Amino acid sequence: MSNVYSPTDPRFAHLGPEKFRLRQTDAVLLDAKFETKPIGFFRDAAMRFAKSKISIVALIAISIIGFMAIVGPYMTPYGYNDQNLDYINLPPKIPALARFGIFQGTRVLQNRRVDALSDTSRYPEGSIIRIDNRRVMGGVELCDVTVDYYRYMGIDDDVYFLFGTDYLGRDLWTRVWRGTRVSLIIAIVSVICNVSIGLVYGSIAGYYGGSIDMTMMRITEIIDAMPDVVVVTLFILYFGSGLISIILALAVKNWIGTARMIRGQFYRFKNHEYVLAARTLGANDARLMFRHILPNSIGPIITRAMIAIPSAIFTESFLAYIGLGIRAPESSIGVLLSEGQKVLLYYPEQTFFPAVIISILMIGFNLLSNGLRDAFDPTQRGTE
């Protein structure tokens, strides 16, 4: 016999309605609240981005010599093609460091006569700093000499160049800030080039697909086999080596990856139920590629740019190392370092502040990219 309770069953004939209650609540029942603002796509790639303290610190560089690039030109009264036969090759000096013994103006000249030193016309009163290494070669007393080679030019003491000078007495300061301000620019225009060529090209080929896909791929196969240092040589030694030149030199080429990774990315969403559905409402083509496709592909977009910006700068610096760059007197870093390789045994300090800043550049580009990619990963959104 079944256990179960039924008001026909006479075992349950003594329970009667008074013998029940009902087990329930007045409250009005709701789901939870949220006890946050909502959390949108950027603030939270900007919020993971922060916790990357490598990338933070990447950042700082590359701004901090952006800024350089725009007002360090400015903050010595020399301009950039101001030349001086008097100033030839002067070492770097900088004032504040010169108490640390660091930058004061000083050159070691080698293999002087002992018996000159004396000599005010030759070396000044106070130019000579330290001497070292002597030794007595076919009868000739030598030594090395380290001297204040301002005073030893015979330069005012209150006339300095933070960077030291060229072969034609221009201030390097004024030259390598502005170089890196034209480098930068040619590196950030020709990826914005890039960028916006890959991205049209990409969505038209992976949003419409079939034969269209297939025509424009095969075309960008055909593009890209060509060598790229050929292709960009022959483009300048055409076009010329301006700044125009070199920029569309640039984006010759560099599109093409752009272009795949949005193609691969509008096959990926293309077919999702909100592009759909968006059809469906009448949206257009063009609509449903830029509003509602790529948007998807934000993360990607930005994080290649970051890295094809040092890219940039490295190709920039190789056309000007193999005399393709900037035309004088303008600079740009690879200019710099074409100039300062000529005579790196005499004068290192000509190479060695233009090598520093392109160092920079690529190592923070790199990591900033590393950190905006991560930054960008939609499966790591809402993480911790």
The other form holds:
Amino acid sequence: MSNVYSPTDPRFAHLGPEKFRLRQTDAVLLDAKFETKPIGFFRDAAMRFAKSKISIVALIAISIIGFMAIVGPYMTPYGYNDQNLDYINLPPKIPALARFGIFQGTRVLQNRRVDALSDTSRYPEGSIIRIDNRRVMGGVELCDVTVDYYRYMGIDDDVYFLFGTDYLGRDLWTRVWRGTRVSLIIAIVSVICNVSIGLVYGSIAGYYGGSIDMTMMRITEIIDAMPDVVVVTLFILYFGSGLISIILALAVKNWIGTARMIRGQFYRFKNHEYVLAARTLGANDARLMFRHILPNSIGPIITRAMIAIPSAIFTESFLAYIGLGIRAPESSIGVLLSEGQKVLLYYPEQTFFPAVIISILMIGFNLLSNGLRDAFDPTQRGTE
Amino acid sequence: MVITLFIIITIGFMVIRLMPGSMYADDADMTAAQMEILRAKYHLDKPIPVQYGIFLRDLVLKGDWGTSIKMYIGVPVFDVLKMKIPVSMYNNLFSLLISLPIGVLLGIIAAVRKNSIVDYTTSFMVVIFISVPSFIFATLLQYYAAFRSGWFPIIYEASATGFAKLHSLTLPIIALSLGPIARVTRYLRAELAETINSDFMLLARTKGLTEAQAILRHGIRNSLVPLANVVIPMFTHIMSGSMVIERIFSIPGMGGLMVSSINNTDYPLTLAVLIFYSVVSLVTVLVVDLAYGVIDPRIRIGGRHIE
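Right, and the form predicted in complex with the partner chain of this protein, after the form predicted alone?
Full complex below, order starting with the chain above.
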């Protein structure tokens, strides 16, 4: 017979339950169940990301440009390669903004003869807006005329080109957004290629280590020693300057950085106990690599991809500039910039819009990648 | 390094020779016999490995880079390069030389006055200058500083010498330098801000150095080592950037040479330009490796690199 108390035991009949008192009735069990939801890795990162206002602004700017790149070309009745020789080099005219005095479709014509101003065959009615700078040179009275260029060219009032037109009368609004789309596609697809290659290569080198790692890293060092210009040029020389070959040319060297980063991550994590545990449970190499070790690197991978996008956009427009990139009539930001460059001194507005868009994209992606890096890895904040 | 160069030359040669079409395919006014003679003259009738052997033999033993066959007919490639390289290098080195000290200076100021208005302004400029491509700045400068205001020539004046030459190269050099300046500034600011808080900096001030002395003698020296890592990609960046800048400002340099040699299918010239770019970037790597030893005596050749 044990001496353990039990209320039904007749020996303890004189000790009713009311004689007992719980020692800790006032203690509240706080962690009985979690009141809040657990915060996962991405949620955590997203919360930190949302705190950084500048990253949010960058994200919004990029989203707007991305959205316009998708729908922009369909917003006007003109195709990206519709040429109309009546509408050459028109200035931008945005009816919604015209009343604020910008983008009215005006242009200053310099050194015009004053006596020709009343000639309605040259200056149609209502086309002259302002006359300045009257002067006499060589017995002829000259002046600078600000004209409504659309009326001056005899174009109907309801015809307008939001960003103007180029030297073949193509609508620049359509071309700019189509170019943005092409540039973004090139950048994103090439970054996907380079991350995929770098991921697999770096995983294998980092996981197996030893002589495999050694050989694979030597190979990357040799490829890395070749200057970008040379690699990209040779690649495009050989495969031609189509969309695909530019995408691949951009990936030829860029995967190396990703591969090194992944390899470093593998060296950091592959000797952890949880990997050993998974291996003991019979996980094979591929499962260990891609299911257990690689997910640790998801933050750096995303950050790296974001850094690679602006550099891909840069290289694409760089190639178009030196004549190795996308060829006309297809449009890309680089093509537009280099076409605008040719007429910069006469029609600077043709360079203005692509330049603004590429600048916003580049700044936006740089800020976004900074924000993402801080969000995924707060210990890296402020370092480069 | 020699091995890398050899591989680059080999790949370059093979790619260029294996390109579809002959170098003379588009010269319709040439008879078959003439074409045969030309092909024999430039060894184009032999198998590609043999061509490659001949090319290497001439290059290594005689220093003969071959002859330009389309653009500068009959002129040795080496002479063409000799004409173009100084123009490009003048630009690139100049922009490297001005961007390093300016970047270092701005980086120090931003690090010392951390979290002040100066620091924020610098950081803001740095983001803009790093992000926006150099050719956008070149275009802006060309339009506003050259065309609208007339302070500088719109395009490069090839005949100018001395100060006038520098004057006409000012805008290209500025456009090339903005990015590198921002890069150096950002890097040095991050490095120095960390170094300033370390123990040996406290010691340096405890032993009686002023803040300026401590930073100049102890802080910067430590921050320069990782900076050397930035210089290599920076210089190759300047070089590729200068190809576009040369085009915008009509500077007759290597960038233009490469593009026109490709478009004119002048392959010996293309190959030589590509080899030139490879050599320059390899030499940059070497120089930076050697500079480690000077900047930081703890690292000597033969030891492990700090990565």
